[in-house]
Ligand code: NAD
Amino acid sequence: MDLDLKDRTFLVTAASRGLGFSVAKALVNEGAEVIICGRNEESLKKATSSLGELAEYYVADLSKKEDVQSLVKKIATNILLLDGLFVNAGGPPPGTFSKLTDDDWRKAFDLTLMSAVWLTRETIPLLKMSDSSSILFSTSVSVKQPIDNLLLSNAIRPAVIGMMRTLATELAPDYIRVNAICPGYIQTERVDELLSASESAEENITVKIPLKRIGKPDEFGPVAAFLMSPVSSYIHGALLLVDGGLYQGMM
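Since we only have the sequence so far, can you give its structure as a single chain, in the form predicted alone?
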């Protein structure tokens, strides 16, 4: 299927590796030009080299408002519009309530919620200039079902979904589509870290997944590319799980 992404431009954040990189890769494979960002320049250089000539990078810490503002300002000096924004900032660290400090909560709030707020606010003027623009928030299956030892994610990520649902109404007059994608266990460094907690961790997780395995990044990226493409022009205000069937609730 032709996703009509050739010559379109997307900003994919936290994309030097993991899920962000898988999305950038899927977009490039469809002929889109991709701007990626992250905190580590060496990782960004490696990722951009792998993605090819359609990709470029900027260094930015998304948990800092001034970095986000500077990032979008630099982008705006080189392009007239954005066709899509993939909002991704990695996940807050694991931990239980008794072990998390106020500083942990504040950092997770800025990383997980406020980064999404700042990125959305700053890119809206560029997105308005496109004939088919979209914002896709990357969250987690934890917005549907809390995950043990991931209190910060369980508590803060649902706020991103609440913002997405509201923006779906507020941005509709500007023809900016807004959706969310919620990965389950996909084989990234973050998931590897969580699985390293015990020898039986992976077995305990996969037994709960109907497909009986952890997902692959290349099974995630193309789904995100589809949701941001003009082909999905009537998908708006939606939340899509990519979790191998892990969540089995009715709503």
The other form holds:
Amino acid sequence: MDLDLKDRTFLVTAASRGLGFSVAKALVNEGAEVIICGRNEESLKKATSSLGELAEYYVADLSKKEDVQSLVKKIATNILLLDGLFVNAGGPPPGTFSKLTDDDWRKAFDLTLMSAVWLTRETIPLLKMSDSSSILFSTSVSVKQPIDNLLLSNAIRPAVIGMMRTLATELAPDYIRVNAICPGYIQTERVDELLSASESAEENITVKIPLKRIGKPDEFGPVAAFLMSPVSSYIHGALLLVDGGLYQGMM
Ligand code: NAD
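Which structure goes with the form predicted together with ligand NAD, now that we have seen the form predicted alone?
Expanding to the full complex; the earlier chain stays at the top.
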């Protein structure tokens, strides 16, 4: 299927590795131009050179409003429009209620919710200029079902879904589609670290997944590319789980 992504331009955030990188790779494979960002210039250089000449990078810490504003300002000096924004950032730290401090909560709020607010606000003028644009918020299966020891993710990510569902109405007049994608367990560096915690860690997770395995990044990136492509022109306000069946609720 031709996703009609050739010569379209996307901003994929937190993409020097992991899920963001898998999305950038899938878009580039379809002929799209991709702008990636992250905090570490060396990792971004490496990622960009492996993506090839359709990719470029900017350094930005998404938990800082001024970094997000200056990121989009720099992008806007080089391009007239954006066809899509993939909203992604590092995950908030694990922890239970009794261990987390106010500072942990505030930092997680900025990283997980406010980064999505700032990225959306700053890119709307560029997205409005495209004939087919969309915002795809990457969250987690935790918006459907809490994950043990990930209180900050369980509490703050659902707010991103609330924003997405509201923006689906508010941005429709500007023809900007808005959706969310919710990974379960996809084998990125972050998940590798989680799995290395103990010998039984992988089995403890896969036993709960009907497909009985962790997903691969190449099973995530192309799905995100599809959702941001013109082929998905009637998918709006939707939330798609990419979790091997982990979430088993009816709704
Ligand atoms: P990862 O650690 O492999 O990659 C995270 C990327 O985000 C890196 O490129 C890192 O440099 C960048 N990053 C981190 N903090 C940043 C910041 N403040 N500003 C800019 N860039 C920043 O992680 P991943 O597995 O790709 O996960 C990405 C997001 O998806 C995280 O929020 C994670 O919690 C969430 N998630 C992942 C999974 C999974 O299975 N991999 C499942 C559910 C949710």
